[in-house]
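Form predicted alone, single chain, as structure tokens, below.
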Amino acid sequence: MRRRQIYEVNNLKLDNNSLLLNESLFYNANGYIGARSAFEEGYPDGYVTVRGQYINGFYDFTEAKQAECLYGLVQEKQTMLNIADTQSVKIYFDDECFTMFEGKVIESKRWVDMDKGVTGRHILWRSPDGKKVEITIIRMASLQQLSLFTIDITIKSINFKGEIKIDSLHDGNTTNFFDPNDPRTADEEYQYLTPICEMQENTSYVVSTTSKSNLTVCSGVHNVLSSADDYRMISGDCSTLCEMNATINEGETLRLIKYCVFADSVRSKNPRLQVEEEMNKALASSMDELYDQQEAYLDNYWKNCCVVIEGDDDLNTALQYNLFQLIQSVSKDEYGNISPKGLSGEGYEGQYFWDTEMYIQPFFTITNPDISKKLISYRYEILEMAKENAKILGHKKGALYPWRTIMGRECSGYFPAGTAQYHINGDIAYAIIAYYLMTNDIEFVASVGAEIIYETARLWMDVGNFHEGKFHINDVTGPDEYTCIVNNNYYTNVLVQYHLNWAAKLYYEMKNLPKFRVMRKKIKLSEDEVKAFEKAAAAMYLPYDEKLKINPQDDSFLQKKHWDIASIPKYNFPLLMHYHPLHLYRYQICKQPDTVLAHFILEDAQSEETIRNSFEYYEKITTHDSSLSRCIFSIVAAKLGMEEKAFKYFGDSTKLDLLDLHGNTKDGIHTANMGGNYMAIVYGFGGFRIKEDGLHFAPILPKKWTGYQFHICYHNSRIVISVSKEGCQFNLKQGDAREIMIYGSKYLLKDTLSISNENNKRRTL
């Protein structure tokens, strides 16, 4: 049974630095809209702060800086903009404004309800006069009505007898954060939007239009106080002030509720007209009906998906955290998708990558699969522009998908460890292989994810190339980008190959459906060029050393300089930061996984001893630089009985954001990250994979736990995993019986199956 879950920090910290961080951290997102945790009423002068909102896949324009142009590089990039402020809000007493950094604050706290939905913050605060009161503010972005976002904020006066004045703004001068000394935020600052301010029976609306892209972006705001004795709107600079007056005694209180909603014209023809609907909307139901709505909504969410750590509080907290921040971070609709920080943040521009797909698509996929069809609907949207990307890098057909992209366009300017990372397009196809057979959805396969497969399987028939009876795939970028531009990557070789047997099971198990038809005959597709797919993907070279027994990590990286991890001092992490690519790119050095993390997703390419030589190789030679390392090294050590090892990089990776262990939260969560820790729970520790024979089982249970669990939705039925000190259970808990495969042996899931330690091979930590 899933326990109530609070993230919760007390005695805030006021330095510059834990201010970032908690903006970040308390963030409020739904996955259409975003909204740092910046202070309400801001900060001191000369304090630095990212406050910032956002829209997933709204958009401008901007330069990409190239020292030479030559053909194909990326001119033009897209980057996720800072679309106004909605979030300031001033309280005076008196003469007095409220301000955490003069006067006293007595308590003070943060927090982050993952069964309501909402974030917290509450403050005894005396004034340097003596004034005594007490503030709760509730944020929530409605996962019910995603155009909207609300501040509640309830005053109570302790010792206070006099005049309130609370000042509301609404701003549309905003511009997005830089650091010129950050490759992974915009290192110049620009005016993105030009926006225009009207106010209208209460309501102030702000319409802005992009510099270059065309987009129009629309965000209204209505306050409603429980008692002002004046109330009136100030029309400023391309802004809007609400000034409300009121009157307190001691122990009474005031509460503001701030109405924020938004619509933009990736979605909507009209936003203006779309966000005086979207206001009517929110207006009509009280802020407890709509507290509601949040709750139920996350209650059904926790159902499909829960996992409960049992014996390690700490741990459990972090994994639901970080769950929430992914229902709170992902597109619930085809023009958005996930980026890296979510909305949290402005680091990677607000950019897509690989990372949907490999890291946080597979939650979605097993838990909440009408998420993961939005995922790939989004892929297809941008389906043509891969293939004018394809054109763009020389290919004859097919399509290629960009590294880093929102609307479809390449963003990714350093193309070594960018654009040539081709195996994104083997990550999509092998997302939507996995929806297909936790889901079974052959319509919407036969219909939208084929198409992206082949259109993707035929990129790959002009990139290769036979040579003495070997498919070959040069000069491409593995996963792991401190070695980049290589011959023969191992990861998207063995993916390549998956891909291209799916793209010819696909086409002879649906070639009789309409819609598969439909869409053969739209992009011309041919049996002769199925039977292409087949023949590259027996001939596939997969590179193998007879002296380690091992996966090298492509044909030359054993022919590289070895370099000792633990003589490099601490502070030259990560290293891309303190060595030029080329030096990184001459060492067996990685990044993050490469081939351990292909030994994970497609085990039965390779024997059990291969994967366990490969794995401890690696693991010598791996950073973790990157935050999507530790999990899968967690996975895969889990597999080879590791335990020990498993544990530890699991732990490590699950609280790198609430512990700030890269010390880049500031920027934005890490969702992929937080995907993966998912992964090493029920992938590793849980032992899952879904194969074509269907769901595989192979439980174990980590020392400092006395249990976990899990679920699991594959086709119409929902299956919850118990796993504990005596054992493992099975419940089926909805749908039709199951059979599943559990430590290598099959058995009929009618309702409860329960696997004693007794007479199985489970191992325990």
Ligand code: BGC
Given for the second form:
Amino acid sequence: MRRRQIYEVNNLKLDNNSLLLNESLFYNANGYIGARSAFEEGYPDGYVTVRGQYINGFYDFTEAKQAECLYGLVQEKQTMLNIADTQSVKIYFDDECFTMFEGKVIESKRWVDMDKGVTGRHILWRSPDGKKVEITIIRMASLQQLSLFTIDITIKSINFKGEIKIDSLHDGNTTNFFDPNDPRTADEEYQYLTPICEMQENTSYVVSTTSKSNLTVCSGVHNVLSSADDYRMISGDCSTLCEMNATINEGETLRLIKYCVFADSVRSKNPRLQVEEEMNKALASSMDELYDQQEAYLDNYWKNCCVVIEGDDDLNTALQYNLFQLIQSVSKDEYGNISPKGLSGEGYEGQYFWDTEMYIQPFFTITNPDISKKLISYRYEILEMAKENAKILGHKKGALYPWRTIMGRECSGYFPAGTAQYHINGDIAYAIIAYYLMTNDIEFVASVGAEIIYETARLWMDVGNFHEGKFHINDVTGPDEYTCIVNNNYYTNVLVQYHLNWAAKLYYEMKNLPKFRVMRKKIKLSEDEVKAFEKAAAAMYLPYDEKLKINPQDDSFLQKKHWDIASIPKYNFPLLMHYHPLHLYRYQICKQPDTVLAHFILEDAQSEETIRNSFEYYEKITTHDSSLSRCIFSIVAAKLGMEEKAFKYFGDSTKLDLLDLHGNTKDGIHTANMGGNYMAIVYGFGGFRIKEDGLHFAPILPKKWTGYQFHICYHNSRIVISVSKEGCQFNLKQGDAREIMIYGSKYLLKDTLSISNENNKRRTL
Ligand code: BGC
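What would the structure be for the form predicted together with the named molecule, given that what you showed me was the form predicted alone?
Starting with the chain above, the whole complex follows.
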């Protein structure tokens, strides 16, 4: 059973690192807007803050510097913008300003309430002059009204009697964070937005225009104080200050609600007008109603995606935290997607990668396919630009999705570990096929997904070539970014084979659907072309080493030097921050799973023996410098019956952000890792797979747990899978009876199906 989930930290640390980390961990978002949780009242001078608020898919163009301007290299990239700051609130008790850095913090805590969808900060404070007050701040990015972000501050006087002044700021003068020493963030400061302020009926508006992309964003702020003696708005060029005064007696409380509303020209013709409408809508409901709506949204969300671990509360809370961040971060429309940091920071500049399709989308496809559909629609929106990208790269046909992008054009400055990752085409196709297998939504696939599948399939025919009867793909980079521009990367080739085979399968399946016919005509897809796909797939070259009985990562991988990971000093990790790329490329060393990932997503392409050999080989040479790594090793370890290992990888991976294990959560949370952790339970321990012949399960139970449970949506059914020490149970909560495979045997799931340990091959640790 799911219990109320709260992640809480007491006795807040005030050193700069902890503050930055908590800005990410306690951030608020709803997939449209994201606000890092900097203190409303600010920090003292000298402290670094990434006081950011962002809109998914809202960007400006910025220069991508190339030392040598070779043909086709990216000269301009897109960056997600830090829009107007609506968070600042300063509270004065007579002439003393509240700050946790002066006086005495008697009690303090922060929390994320994953059922209510809010974050909180509570402080019991004594000012330097001895005024004792309690301040509670609840922040919410509404999941029902995506434009709305609220800050709800309750001030309770314990021993203070006098005047409270509150300064609430709406500031359009913002810039993005930069760090010239970290390749994962922007390297210089630039004023992207030009703001203009305006006031109307106690609401302040900031309308800002981008420098190059010709986009507009508008924010509106409206302050409501429970009792104000005086209320003034003072507008400057780029900011508006709302000053409020009230008197308070001992034991009394005062409440400020700051309504912040956003709209942008990517989604709206008139963002300024839209903000006015959205503000009226927000103000029409009481705060209690808004909180109830948020809870109702999440109640429904958890019903579909609930995963519970029994017997390990810490890990369970960490897992719930992961799943909560996924719904906070993912775009609910096709104008945005989900970036590796969600909307919690500026790492990777808010661009979207393959992380979406291979790590995050499976979660939505299984639990909330409507969101998965939006993610596919986003790729459809940028398909024309993917075709342009293919042309830039010299391809005569097809589409090549950019490695990283917001609006569709390639952003990766370092092409060997970026643009060369052509596998993104296969990843996107794989995600569409998974969506189809899970939902059976053939209409959507015919009208949206198919065009992507064929345009990307066409590209493979142009990239690859036949050599001695085999189809080869040369000069691409696989997922492992420590080995770049190689021939016949196993991951890429096996995925392309799958992609091309499915392109053919879908063709024969959908040939007569009207929507498919329209698409076919539009892109001039011929049956001969489909036959060519089949031929290439059948002849696909998949590297295999007879001696080691593994799939080499690529043609030259096994010829390279060995480098004992244990001999590398701890402070030299991640390696990309300490070694020249060429140095890394000359060793058999992996940043993240490549062949092992291929063995997970396409397990039927090799025997279990080969998968085991590969796992053991690559495990020794993988640094896990990417947060996308351990979850996959956990899944494959679970498949191979290495439960202890699977459990260890899972634990480390699931707590990665909460324990800041990669030391960079201050730049934002790791959403792909979070999606991967979901997969580690469902695909790893649960042994779940979705294949052409239906659903497969093979649950195992880690020794430390007493049980776990997960839910899946399949076609029109909802199935709850509960695993305990006694065995596993499948409950059909909704939909038609269906056949499922459990430990390789077929069962008919009508209502409840119980498989006890005695009768099955199921293993416990
Ligand atoms: C990983 C990539 C990933 C990117 C964004 C890199 O460190 O190597 O696979 O797409 O981070 O998460």
